[in-house]
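Just one chain follows, in the form predicted alone, and it is written as structure tokens.
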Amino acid sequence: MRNGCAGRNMEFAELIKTPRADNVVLHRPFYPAVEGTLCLTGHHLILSSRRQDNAEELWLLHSNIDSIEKRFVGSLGTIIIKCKDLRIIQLDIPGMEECLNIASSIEALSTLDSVTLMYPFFYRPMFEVVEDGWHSFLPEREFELLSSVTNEWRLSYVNKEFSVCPSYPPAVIVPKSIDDEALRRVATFRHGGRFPVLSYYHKKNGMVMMRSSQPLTGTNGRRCKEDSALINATLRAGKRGYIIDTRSLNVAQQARAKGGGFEQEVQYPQWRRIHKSVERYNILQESLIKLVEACNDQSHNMDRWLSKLEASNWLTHIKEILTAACLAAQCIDREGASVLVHGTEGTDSTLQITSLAQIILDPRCRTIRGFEALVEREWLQAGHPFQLRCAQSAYSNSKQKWESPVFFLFLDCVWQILRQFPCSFEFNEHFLVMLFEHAYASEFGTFLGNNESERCKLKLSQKTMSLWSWVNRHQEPSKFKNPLFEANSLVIWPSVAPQSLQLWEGVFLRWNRSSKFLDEAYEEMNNIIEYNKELQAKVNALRRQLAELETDDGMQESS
């Protein structure tokens, strides 16, 4: 046990009150009712039941619980546990003192201030340790790769204290031309200092996306020379690029009013800007509420489950941000034109068209791996607050302003894109749902902080262990392997028609109904391709030693 451990637990029995409870019942979805002793550690829940192999029947992490509710029949105490992952789970608890007693350690120990006493900081791994995920995806390793198609781009280290800016990474990728002075000066003209760095290059016609904040214009038209100089140096001679603004007209120009505000076309005159309206924040937040709480209601006619669906946005802001993606990748590709995008702070609707717009021009982000590297340079590195937008899910009745499924919105647009190209991808639906889960309650340290700098302070690559090292290992990714990937190096155009936009039901609909039978079928065809392969590799084999006949008989016959 690390040092300080042992203070630690002291903390955590502080707010155990009542740390077994004997004859509890649980009720969850697709298992029958069981019975058994309930225990809390400082962070899990855990129920094992009386059978004889006494088998662990729950684990959950306290990380995982969005909120609970209490209700007694006599001195019968229920307690309702709503989870991150959109679960329900149901213990009933005989007595009311210790039911009340355990109901208030689970808020207590789910609602922890300290990062450090999270789990992460407690996990030991159980497999062995072949990649220290932590080093996979450096912003040097992806430079590289960079630095054999173009020469035209540096590594800067102008962020290494995180003095430049907080939210960025110690390393970015700048035009080779613009100078760490001239990026310092830049910083001071952006929201939070996010100056314009590189998200993707595209081989195929040289042209980039860069993202940023907004520019800190204000109501005087305030600019900076360094500011048009760094743009301009992704732009080909004669060329005009395009700025993809997430916010529509009116709230960018009511941003200048704050001191935000947008690029001028005077001061900017080889590019063009458009506004492509994404939503953020509690908008979100109140769409996914309203999305799972139509999906639990199990009492709707058909009209009324199609008004509520209807009623929570979702699907319209899934079609928004494909829109938009659609876009940024269509000025690069179809147009031959560089792209920069930015909202306000750039760190939400940002980042869920530049990296969906990766997913439709590069391949390798199609990849189990090329997936990782984007969510770790477009979301991890990149300053998505992780802590702040993920603290609570659906059944939150927090309603802060920070708490957004952001990232959450954006995997549910990888599905969208994977259901429509079923074979361009490595990964499958588990994959995203994983990542999904982990976002919201981990093991992992991955996910913790709001940015690199908060990352670095709190050491989590000595002190926690990257899930990128656990889905990495050998046997793991087997779990999250599309059987029908086949590699596709071409550009793909999702549809984003409101008829070709469909309900998660992997995510929002698993606790609901069983998929059973969903699963038994992927098993078969997971059977059927591997039967195909092995007959494959035996007609190959067969192949041959046709041949080898052959040229054996001919051989024989010069002779």
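On a predicted model such as this, the values are computed, not experimentally measured, just so you know. Positions refer to the first chain, counted from 1. Definition used throughout: the rigid core is the maximal C-alpha set that superposes within 1.5 Å between two forms. What changes on going to the form predicted together with the partner chain:
- Shown in the overlay between these two forms, fitted on the rigid core, is a CA shift at Asn23 smaller than 2 Å.
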The other form holds:
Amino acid sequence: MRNGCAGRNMEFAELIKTPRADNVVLHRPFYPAVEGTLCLTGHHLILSSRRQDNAEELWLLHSNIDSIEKRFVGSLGTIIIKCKDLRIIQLDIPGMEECLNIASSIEALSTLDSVTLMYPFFYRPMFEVVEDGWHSFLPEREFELLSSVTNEWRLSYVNKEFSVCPSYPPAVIVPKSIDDEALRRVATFRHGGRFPVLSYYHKKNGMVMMRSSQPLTGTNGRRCKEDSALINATLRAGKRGYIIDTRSLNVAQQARAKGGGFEQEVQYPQWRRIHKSVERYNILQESLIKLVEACNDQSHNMDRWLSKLEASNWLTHIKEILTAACLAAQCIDREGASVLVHGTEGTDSTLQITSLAQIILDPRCRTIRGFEALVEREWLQAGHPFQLRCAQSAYSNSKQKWESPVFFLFLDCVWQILRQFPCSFEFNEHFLVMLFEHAYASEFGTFLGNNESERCKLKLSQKTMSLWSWVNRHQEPSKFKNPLFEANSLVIWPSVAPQSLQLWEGVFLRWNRSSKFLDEAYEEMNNIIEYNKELQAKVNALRRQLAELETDDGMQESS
Amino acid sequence: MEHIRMPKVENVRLIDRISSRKAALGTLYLTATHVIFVENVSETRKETWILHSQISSIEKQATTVTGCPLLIRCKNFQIIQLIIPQERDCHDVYISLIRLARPVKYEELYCFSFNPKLDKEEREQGWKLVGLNEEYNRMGVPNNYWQISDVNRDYQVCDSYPTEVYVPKSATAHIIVGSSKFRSRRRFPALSYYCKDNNASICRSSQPLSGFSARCLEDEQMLQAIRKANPGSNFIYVVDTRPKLNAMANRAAGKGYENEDNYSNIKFQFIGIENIHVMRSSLQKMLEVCELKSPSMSDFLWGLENSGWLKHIKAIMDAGIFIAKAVAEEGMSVLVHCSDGWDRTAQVCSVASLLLDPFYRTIKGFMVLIEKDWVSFGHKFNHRYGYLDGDPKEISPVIDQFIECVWQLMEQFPCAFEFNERFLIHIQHHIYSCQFGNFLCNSQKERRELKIQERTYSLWAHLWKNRADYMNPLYREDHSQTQGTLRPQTAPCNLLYKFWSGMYTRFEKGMHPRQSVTDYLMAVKEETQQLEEELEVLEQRLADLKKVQLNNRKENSKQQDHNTHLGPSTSNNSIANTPQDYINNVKSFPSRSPSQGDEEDSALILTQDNLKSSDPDLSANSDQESGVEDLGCRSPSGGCCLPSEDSGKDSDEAVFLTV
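Could you switch over to the form predicted together with the partner chain, since the one displayed so far is the form predicted alone?
Next comes the full complex, and the chain you just saw is listed first.
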């Protein structure tokens, strides 16, 4: 995974003023300080000690760096590097000039403005690609699965050239009775052209979840009969559906002034609208910043910790999102009603809700492959703008409106459900942490770009490696496997009571507490289950052997 | 029975606290020991049993059109809300319960009528399960430095101490008696824990009666003797677990703390743990937060913070960590006291012992620890947990806090304890249940006078009998976490203390993880054991069979001989059946595990259900476990917090409307 950087650094040569510094001391929590040589390459910051085993101590992607600070005491410079994965490291670099050079190089290399200079375009995998992840989860495959249970839907290529909706993939699933011409018209009535498409089909009762963006009703109550025809096509005769608007009624009403709006009862008499406010944009980013600040603050006493946790509102957002997702799932499974989910643009809170509802409803989404398919379908192809949202993390000072831990919150919500149903998921916490890391900084191209259209233009599938190729390779898949997993075909209803929601320590306290004892417990758990499996195999083999011998015996007896 | 004005009320409704629209209709019974609610639903007849001794408060609320609501709060954190149709009936139930929940004589308590159908010998054996002499011997005393003293025989010196106490060898009876006169309630320094690896010890006492300037030679000699019992050490720590301000205030009343100038070679240290009144009100505040109906995240976190509960837990842990460090790392002896030396001192000594000695982290060892630091040293169970009607200001969740400290440690060291969370919850339950005699009264002296051991049963024997339910599957005797001293992290430690939902909201079924890792792993381990046995049988069978075949080939004609070998081959038939059985086993195995079930709702099996089955006595005889079942039956989905999620349309509409 880590080759492919040497010799390809010509593009970055001018950015690297000092490629190498000796006698640099690295400080990390819970590790002794290490002295070694610091090397800067086009994409990595590497510190290797001169220990006998020549072990590399640190290998950090520049794109993982969220912010850096420098300090000087005499001629000894100190650079504090804060990473998007929330880790903080400190480098002591002798020599003011070296230190300044290195700091400015890191700054430049960690904020490259061209996507094509990013590491995924240079990375060459060290593993054998068994299955190209870029082709693992095509919409055609999803549609095939759907076709085996219902014929009420069709795969439309109306967006083949990304001309109807720039943030949609070329192929989307829509009701069979609605033709492409109607879709084009509906697209003009929905924010960003995001007309309602199928998100999830509930096999148990044939109910569906659709997602879209807000309708462009404006202040004068503009309407679009194709739009109501499209969503009505998902309803059974005489049945009502639910529209879950992820904004408060107030916000939705205000949106009309800007040309947006919501579905009025008169125009959508078969639909019942529920406003379930979910926070968005930089408010979430500020929440993340506050939470991480509280987690890193070593000085506080017990009291201040709880009020800081509270003040960050992170868990409040978790509760809001999970509640809305439970509501959507409840409408589908318990009420036997179809659901349409949207907010404003339909690229953020909408996707949190639709993807979490699927985790609750659909056992397939709780498997490793199924979860990958979910991320691919409901986030990547659905046009969540990863590049904008994940440009910066908790240590950013930029305060840009588009930076927002929307996907991070989704992963945290999944972790909360996983914690409540520890035996129902094929993947473990490491898998979720890994996805968090890769969404923010990665050697893979999966999370580059903001939508399918951009990914096509960047030719990511030809020029970069897919994260799924790496996750799904045959070696050591067990790293992400939950040893407790037992396929559970049921709907799982999480609790969203405050007493049931917890801080995701595996991410937020990952770098400032030792996880030794918890890791040991995980290993112990693994051993218990592995030993059981081993015995089971042995017993089965013996039984077979005995059965064979007995037949032999019987044959001999009868002969 | 004379206190029961109303033995039976019909058409009572038991309210579901999560969704108040749902209620179970049934009949309420009052018995001499329990409140019982039986649902009308004929096929289930769900029962909710509540012990009178578990009732902490009863509140009669304003009558409404539907009836008269009665709110019962229990000491094990269960809350029961009943609606009784007639105001008069409600009043009678209320008056009866007020009296029944506050007995005036020990003889009224459940343990005197509780009969687990054991004979006399079994009962006596039960009481012998935990022996303190044995425990002190295990620690390594008596030895060259410590001896057992009979100075307190017949409780002559201190009536709240046990008759047998360990003191330094150089502390003569004269010194002990002298020192006892200089200590509150005569609770002189005595051995709590001895570390045989380095001779360091933990001693406990009450505060000295030092006032502003008083001294006592014998007390000074006593502390000197403790130091000498740890040869080579040149001082002992004296840890006063009170906030400094409280200790100083005590001086005005002729009490106080040790003056370092008067005692040669002590290092004095305050560790501010608040008093029982602060703790009582802190718990009260936390429970109020737990009682909030659908609180927001902010309500909950603010409430938790304002209660100060976790801060108090941390203070107790910090004191324990300080002492364990002094003993294990510095090899220094420590004398611990607070005011009377029976609350905070008990908490801190037992936390320190638990950190120091892996034995106390086993099921047996934990019983010994409670017996040693709490029961024998006169922790006032009766006053603190309100067994008999008494001063409400004496009530305080002192041992609850200790039990929570253990849970917090279990969270940080998942492999270090032989027992699981359920063990702690059941102990907490029985501290209040008065079903067993162990904790009755305020001291050993009172218990002996009451002849507790002849008239009641021991909890420890009961728990020991069911120990399979209390095992932590991750515990291994040879695991590194089970060796030596536990060293909890202290760096961002405040982040590591968590709200213990499994205890304080244990009856809010829907709030807990729906699948129990502990139960799952225990089931796996059980299956593993069966597999091991089967493997052995199969290997033997295989060897036999090979021998038979060999013989068959050799002596195919010898019918007689062949028949002798038929022995094993008949049992081969049973083996041939085994795979079938086993496959059944395999099938049934997941159904034992938490995640499986025939229908959806059974996926949401809770730890509490297992809790119920794990303690047959508990469920058979009564109390809240059936309550859990009961609540569960009324919220078949296991309670998505969305109140409406599991039934009728109407309720869903309502939820949406509140949106």
